[in-house]
Each structure stands twice: as structure tokens, then as C-alpha cells.
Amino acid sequence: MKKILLTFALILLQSQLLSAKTTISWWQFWTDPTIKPVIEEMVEEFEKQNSDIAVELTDLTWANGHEKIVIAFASGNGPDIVELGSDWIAEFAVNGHLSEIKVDDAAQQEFHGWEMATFQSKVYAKPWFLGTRVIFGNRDLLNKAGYAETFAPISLGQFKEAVYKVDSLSKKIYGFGSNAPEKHRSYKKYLPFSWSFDAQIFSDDNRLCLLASDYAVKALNYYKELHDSCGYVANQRGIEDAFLDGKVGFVLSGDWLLKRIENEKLDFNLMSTLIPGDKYPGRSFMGGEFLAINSASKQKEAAQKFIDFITSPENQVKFCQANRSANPSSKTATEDEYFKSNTHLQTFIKQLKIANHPPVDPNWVVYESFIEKAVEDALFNGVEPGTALLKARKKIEAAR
């Protein structure tokens, strides 16, 4: 009888200990078989270091993850922590779904990307991983076009000249990979050129839409010239396929191309460089993945503790090594030998320091579609760049 009572007491004690444990839910998008185990290892390590906290992991997909988050927040069943793309933050913050994050001076200095999580002067998410685009070139084609092994175009003039020279090598060789209309991609190809021409989407005080300024029109004309005269036109994957097959001289792409070259064990003479500017390197596009806390969460302190753990420099390096990616938000992480020893990763890290992000606006996805339609009309539908951008500007003004 005593043994039975003792056993029952132990079971009861164990049950009480388990019920005392705080459980936080996290919705995230990293389901790739090379990355998911690393995510799970980090969760396990956090739980080991914090025995009073358990983390429930839920996977989302880019196909329908946004919709699931919208429904969950609207129904009051959202997770404690959610991974958000940078252009979603304002959308959820304006509806009161995200908890404000207090950022001290140390965190402000350590992490890039806070400005993308700041809406109406409040910070609503912590930067995790950032993303940008750089210029990749085929070094062998550049050599055939008469360029030295160390050449990299810095100015817009140098870049156009190099594109034309590579394009003239053969009828089967194209100078530049130009995107076909592709949702959520087309604007990311035009905006780096627009920013490099010193164009802005909105005025500094955010009152005026400047999408059809002389600078912006010049940028779209420049992009159209590359497209019309030297462009290999396809979707992003098609452009990269042609580039890696030696058919295209230059492409504008992200760090996933480095990962592909490595995974496919391709012997490719790659050149990477910053987006060209008027006289010096220009501005690229910047986005990122952020971690936010549900304003309705009852476990905000535990949630913040987990976010701080998984965004630590050590864990960012671990993640980037597994993902073969280039853009941690942590400045300390970028000093790791993994990044410092790779020239192409360094290109991305340097480009992030001179990259712009779209405005933090709840309606950005709507504005984005207008910009993409303007680019599509100018490149494929015979509309003058100035007319296309003016039409987009009027639509944006009407939507604000």
C-alpha cells in the first residue's frame, strides 16, 4: 500500500511539474530538410537551458502561410511567436496583432534591420535574417570580352558597357538576365536601379509619391535598354539556369545562387559585385525574416527570451552555415570565419550596408503590384516608362 501511495505521489508531483511548465508556440517557415533539423536542435537546446519552458513548433509554407497567419490573428488563435517577412510587419502591427518590442542601445547596435520593423515609431519585431541582391557575372565571358580577371563594374555606365560587350560575343550569348513578369519579384529587380539613380518611392516626410520622378524614369529607361538590347528573358529560375549554362553574362540574384552552385558542384568562374550606381556602387533591395510576438500572448516574457536565444550571433552563424546563406542580422555573426573566408558572402554583407527597403506601410503589397505593373507595361506592353510610372503613381496616391 505504501509503495502504491509513493508511486501515486511521484506521478502527481511529475504532473504538477509538467503543468507548471510554460509552453510557447512558434510558427515558422523553414521546412527544408537541411534546415529543419537545425531549427529543431536550437529549440531543444533552448528547452535544455530553460527547463521551465517548452516550445511548440508549427511549420508554415510560403504558398499559404500568410493566409494562415491572417486567419489565426483574426480568430484570436495566433501563436505566441510568428516569423514574418519584412513587408508584412506593418500590416499586422496596424491591426494591433503585434506586441511592441523594447530595443536597448546594445541591441540597436548589434542588429541590422530594425528600421524595417518600425511602424509609427514603435518596433514590432526583431530582425533574424536579412536578404539582398547583388550582381553576379560570368568571369569567363568577361575575359572573352576583353576584361581583366579582376574587373568588376562599379558605375551604371561601366555595367552597361560590360553587358553590351558580353552580348556581342555571340548570337547565343546574352548580356543580361531580364525577368519576365513574376509576382513579388519584378519590382525587386527594378527598384535597385531606381534607388541607384537616386529615385525615391515617397518623399522623406512620406507625404508625396515620387514614383514618376525624372530619376525614376531614367532608371526604368536604363533597365528597359538592358532588357530590349541584351536581355535573356525568363522567370528567375530560367534566368539562373541560362546563366549557369554560360549563356548569360550578368544576373541580379540572391545568395541562393551561391548555394545552388555549391550543392550542384558546378565548376563556374563566378564574379560577384555590388549593384552599380551613378559613379560608385549603388543601392540594392533589402528585405528579411523577423520574429514577432502576438499581442494577445500570455507568455510574452518567455517568447522574448526564446527570440533572443535563437537570434543570438552563435545561432545565426549555425543557421547560415546549414543554409549556406549570407545575411545574418547580427553584426557579430558577420565576423565569423565562415563569412570572412568567402569573397561572395562578403559581397552580400557589404551590399546590405548600402541597401534600401520598401516603405513600412500596411498597404505596401498593393503599392508593390502597381509598381510591378508599371515595369511590365514598360518592358512588355510598349508603354513609355514615364507614362507607366505616372499611371502607377496615380494608383498609389488613390490607394493611400
The other form holds:
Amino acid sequence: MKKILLTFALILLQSQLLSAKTTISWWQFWTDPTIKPVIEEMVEEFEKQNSDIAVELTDLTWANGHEKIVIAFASGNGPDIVELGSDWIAEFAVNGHLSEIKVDDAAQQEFHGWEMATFQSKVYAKPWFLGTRVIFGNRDLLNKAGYAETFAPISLGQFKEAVYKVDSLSKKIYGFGSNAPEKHRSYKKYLPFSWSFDAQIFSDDNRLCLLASDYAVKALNYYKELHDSCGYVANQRGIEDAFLDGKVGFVLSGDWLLKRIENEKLDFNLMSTLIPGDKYPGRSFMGGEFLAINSASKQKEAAQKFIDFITSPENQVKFCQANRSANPSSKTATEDEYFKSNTHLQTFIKQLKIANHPPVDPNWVVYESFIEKAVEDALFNGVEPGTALLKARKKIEAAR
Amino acid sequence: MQHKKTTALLLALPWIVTLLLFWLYPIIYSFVVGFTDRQLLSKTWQWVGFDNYIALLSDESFLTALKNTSIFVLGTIPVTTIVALLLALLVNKQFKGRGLFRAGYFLPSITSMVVVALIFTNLFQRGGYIALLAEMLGFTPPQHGFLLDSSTALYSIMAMDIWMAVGYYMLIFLAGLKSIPQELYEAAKIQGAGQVRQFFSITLPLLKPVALFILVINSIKSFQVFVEIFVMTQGKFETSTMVYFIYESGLTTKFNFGYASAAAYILFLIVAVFSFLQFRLLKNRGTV
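Having gone through the form predicted on its own, I am curious about the other one (the form predicted in complex with its partner chain); can you provide its structure?
Complete assembly follows, chain above in first position.
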């Protein structure tokens, strides 16, 4: 009996030794059928190159991914590697849930977006790919409104005029796609106008909240005028549906719209241009997807190796091609022919250089909710823009 | 005897464990957490006494949620109850196709709230059937749709909620109507009482225990309105309610468990007082 037990134990031990692989877990958001196979392919390739490491992939959804990550970290069950939106990094870093990433000069030079992952002078995540918003226009409607084939609005005045002209084409055509209040989304539509009017959220030394400055009020009045006079109001998806249906002249959107036009094989006469501004071009919103390592991970070295692999220029190009993403974080990847050959992708690349990101602040999610409420109140609840912004500023000041 | 006790305990154990783990523990835990500044991601937390409760009473978002919940409760309960009673009286009569009507009215209440909310989101949108109906009746529907307007969003959700709930309460009223002895109506008839008199002197008094049950259950349910708000407006356009506020504070944004727990206990207190008053009111009238 003892012999049998001993043999059994030895077999178990041997099988354990043979399969002594380091397993790292990665939580990510890309579940779309066009991109998921590419992600899996990359993971497979990594495992082939690193036979001692296995990667366990878990999908998250945008609807509740953030909540899942928070609960996992709070209960000590977070993954080794997690994909984080740029707005979330500080929130996790301040509570010690993320591992600091050492960035050498080469990496500093090669990747865009480190500033969004830097909290209290430490870097907590590696930029994977970035995102911004540009103005998309319906060229056919612009032509009908009397504009030349090459027209693109440059100043805020020109943009407003074009919006009005398109809007006046017919009762069923709207000049501008105006977002209904949506969490984490509405403020991204107002801020580009605010920045393009030279407004700031905080002062340069970060001590004062400038949300209700004259510039900001002017910007919200401008945005409200587009909304009130020419706005097709719906959620982001609804606005894009109407835009692709030929009912809306201009929308502020991201590179996913290019993917949609391509996937749905739409014959659409698209115009893309930079955010207009009085000192052309205007400033857009910048965000991004980052890969961070759990501070409680026991596989930090393997995790870092995997992050470096996934964010390599070659893999970023592969990812962007599959996802039609316009802004890889790698500067080398940006030089790829894929990006150079597409004028719309070039618009995004140019806009990213003239884009702001929200402050890296653990309380940002709270501040953004105040800004969204101010925009909602001004656009939908009849509150005067200055009053709405002032109220939001006071709330932010109280929360700081 | 001891063996029987052990067996009984073993049989009851799954329920006891469930009660302790998923009911009692969260109730006590959230009560305690309501007096702390516990945030989910934070590794440390402190005792803050009644600070959360005091802050809530001056929190504009909380007060708006409280106001909206009150409108929802006071607006839906009487209408739901009256319509449910009328429907119950209607389908209690003998007529052809009665079963079809009963099933038809009851059907919405067994449909998933998410499904119903999504359907109504479409119906309420700009150019949707409800907007078309309003136009046909000579009303001007909101420019961007019923749910994208602060003056109509909450009332639209309330209307949907009433439509969905009446069938269920109709069925309970129907059960109550069936339990009223027919002899009472026969005796009333002999004494010359008309249908209206019969309704107010027999039906309504004898239905009061059922009405109380419906009022209490419907109040508790209405105070906890969440899914429809989450699906249809995400608390925007002045539709945030108490439970939505608790969800927003505790499970999104800052994951502020302490604050959300305090808000949950205020809601508990309101529901308890409201239910108590309903019991007292109807009990004093000698019906229960």
C-alpha cells in the first residue's frame, strides 16, 4: 500500500514539475469578433516565445468592467495585468493597487501618453494605444449646402455657420449631433469646445478650479447654441446612426466610426477634420488604454515581459489594423504605411498632437460627473450656462 | 428527541446559513459601515459617526433623488391600485374571452423589467409610437423624445411602471373578490341595494385587507425603483431615485460604501415609517 502511495505521489510531483509554468492573468476589454482573435493570436505568439509563461485571458465589458476591476482589487483578487482607461489610473494608484513601472529613456522616447499614467511623479501603467475625437462631416450635405468639395471648417465661427447651413437644408436634417447626457461620455463632448475657447479646468499650478471662467462660459454658450438650434439629440450610438443615415451634418466622434463605416460597408461621403478653434486648430480630448500591473502580483517580471510584448510596435500595428484604431502609443508604429495611407487616420494622428487629457487625479471621476451635470443642466434643464458651471466649480472645490 | 432536534437543525441549516451570510451579515455590516468613510478601493477607513447622515441631508443629489422617489411613490401607488381594482372588477364579470383579458393584463408583470424598459425606451423616443399618438391627440411631444426631457422623463417611466404593475395587483384583487361570499350580495340585492351601494358597502370594506397588502407591497417596491431608471435614463433628466443614488454612490464613481450605506438606512427608515403608517391608518378603520 505504501509503495502504491509513494509511486502515486512521485507521479504527481513529476507532473507538477513538468507543468511548472508561470501563469499570468490579463483582464482586457476587447471582445469584438474583429479584434478578439488578434488578441488571442498575440497571446499564443507570446506563449510560444516564452514557453515558461502561460497567459490567462479574461474579457471585460465597457458596461461594467470598471466595477469588476474595482471589486477584484478591493477583495485582493485582481489580475496580474489589467487594462485601464487613462482616467482610472490615479484612482487605483493612490490606493496602492498598482505597481510602479520603471521607464527608461528609450521607452520614454518611443511611446506617447506617459503623462496620463504618471501620478505623483511615478509611472503606473504603460500606454497601449491612445484615442482622441475629431469632427466628422457628411460631405454630400455640405455640398448641398453650397460648400466646395475641399471645405473644412477651421474657425469656430465657420463651423457654426456650416452647422446652420446644413441644418437649414430640410426639417429632417440636423446640423449637429448633440449628445444626450451619458455617464463618462458627455463631458468629452463639451471639453474640446471649452479647450478650443482657451478655457482650462484647473489653473496651471493646479490650485484653482477655473471651470466657470469667462472662456468656459463662452464655450458652453456656443455648445448650447449648436444644441438648441441645430442639434439632433440622442446618445452616442443614436447620433452616429442618424449621421450615417444622412440626417446629421457634423458629429464629434472617435475612430470607431471609421471601423463602423468599413464593417457595415457603407457608401458614405465622409469628411474628417480637426476640432475648429479661434486659433486653428482647436484642442480635442485625449484618452487611452493602458496596461498596468497589480501591486499584489507575484509574477511582476513575467507581467512586464508580456506588456512589453503586447505594446511592441509590430503588435500595435496588428491591433490597430484589426480594430481600425488610429492612435497607437508607439511612435514607430505610427510611421507604418497603414496609417500614412489613410487620410482619416491622419486626421486623428494630427489631432492627437493638439489634444488635452483630463488631470491625473484620483477624484477625476467625481469631478467629471459634476461637469456632466453642469452640461446637462445648461442644455436640458434650462439653467443658464454660467450658473451651471459655477455650481459645478463649487462642487469640485468642495470635493478637492 | 435529541436525534430529532439534530436532524431538524441539519435540515434547516442551509436556510440558516443563507440567512446569516446573505441577509443578517450584510444588514449589520452596512449599518456599521454607514458610520465610517469606507471606500471600496481604499485600504484604510475611519469611524465618522453621523457625518454621512448629516452630509446626505445637505447633498443636492440625494435630496433630488428623495424628491423623485416621493413623486414616483405617490404618483404610481394610487393609480396602480385604483386601475388594478377596476380591472379586477371588470374581469370578475362573466363575459366571452374573459380569460384572454385576464392573461393579457397579467402578461406585462411577468415580463422582464429590462425587456419592457428597452421596448418603452423605443416607444418614448423622438418619432416613436407614443410621440405619434400624442400628435394625433393634438399634443406636442417633447422635441427630443419623452425620456430626453426633464419635464416628461420621470412621468413617462411612472406610466410604464403602472402599465406593468396593474396586472399583478389585479390578480390579487381578483383573488380577494373571489373570497367575498356571494350570499352578502344576494342579501343586499333583496334589500334593494344597487350595484354602487353593493360596491361601497360590501366589496370595498371586505377588500381592505387585500388593499392594505397591495399598498404595502407596492410602496416597498416603488421606493426601491431602480431597473427602469438604470435602463432608460441612467438617472439623468431629473429621474434619479433613492436606490439609483445608492447604486451610484456605492457601486460606481467613488465606491463610497459608507455614504451609500447611510443613504440605504435612510431609505429603510422611510419605508418602515411609510408601511407603519399604512398599517395604522387602515387598522384604525377597523379593517385588519
